[in-house]
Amino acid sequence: MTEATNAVLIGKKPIMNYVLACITNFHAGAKEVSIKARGRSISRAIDVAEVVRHRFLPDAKIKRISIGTDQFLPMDSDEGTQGGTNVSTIEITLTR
């Protein structure tokens, strides 16, 4: 499986929904899993780690956390100019 597959994006849904594709990738043979997240899912992001790690695979562990600024500029704006929105991110990759 390449890296692109094995990356759960988090948004609105139930964390469980979220835990379980994690537990899919790793069932599916992918020996890391990323868990990515942008602005109010961080939260939830951390949630899933942390449940997967702890709750259904105790043998998994935290390789890294990544996080960064992710800038939207407005869509009448052009390139140069200052201005738009700064939204957080953070990623998550877990191993087996």
Given for the second form:
There are 2 protein chains.
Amino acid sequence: MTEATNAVLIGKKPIMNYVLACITNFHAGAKEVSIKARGRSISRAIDVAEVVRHRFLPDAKIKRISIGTDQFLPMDSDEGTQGGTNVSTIEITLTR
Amino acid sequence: MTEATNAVLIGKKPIMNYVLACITNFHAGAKEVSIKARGRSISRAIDVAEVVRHRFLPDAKIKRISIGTDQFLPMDSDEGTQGGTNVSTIEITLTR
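Please move on to the form predicted in complex with a further copy of the same chain, as the form predicted alone is already shown.
Next comes the full complex, this chain leading.
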């Protein structure tokens, strides 16, 4: 990750909130905005990237998409979940 | 898309079904397997790619991840959904 990257973390809010956050970052002078999400929010991250690109900033390009896995250690180990649970992550870097 | 690519379409089944489909494709001699998903299934597509890579085929690499938008035309146009609904798509190409 570069130091000039602004990250937008995707949660459960409506996608337009995150779209606005991305656009605000770009308008503030950011060269790159990184959209990050985990688990079920991943599809919303892609929605955000697509809306930003197609509706608001046609000159924005997808620079990089990377996926990964975050591991959570189990809080109570008597449930038989050995080694914790895994959750997939995505990071979409937009540039203009 | 190349002609030598085998596609695995992600739906609502447990992810291990799709993981098995990917591994079967590779074992049948495929050089590339393309994991495709739409909408809420996108996070499952990433789960599948991560499980294939980390648990079963450590030599598999992510060649390309592309995202896009599919547009559906409205079935009944009296609901005020102008121009249909958009759904995000992902395609993850694994290679080994």
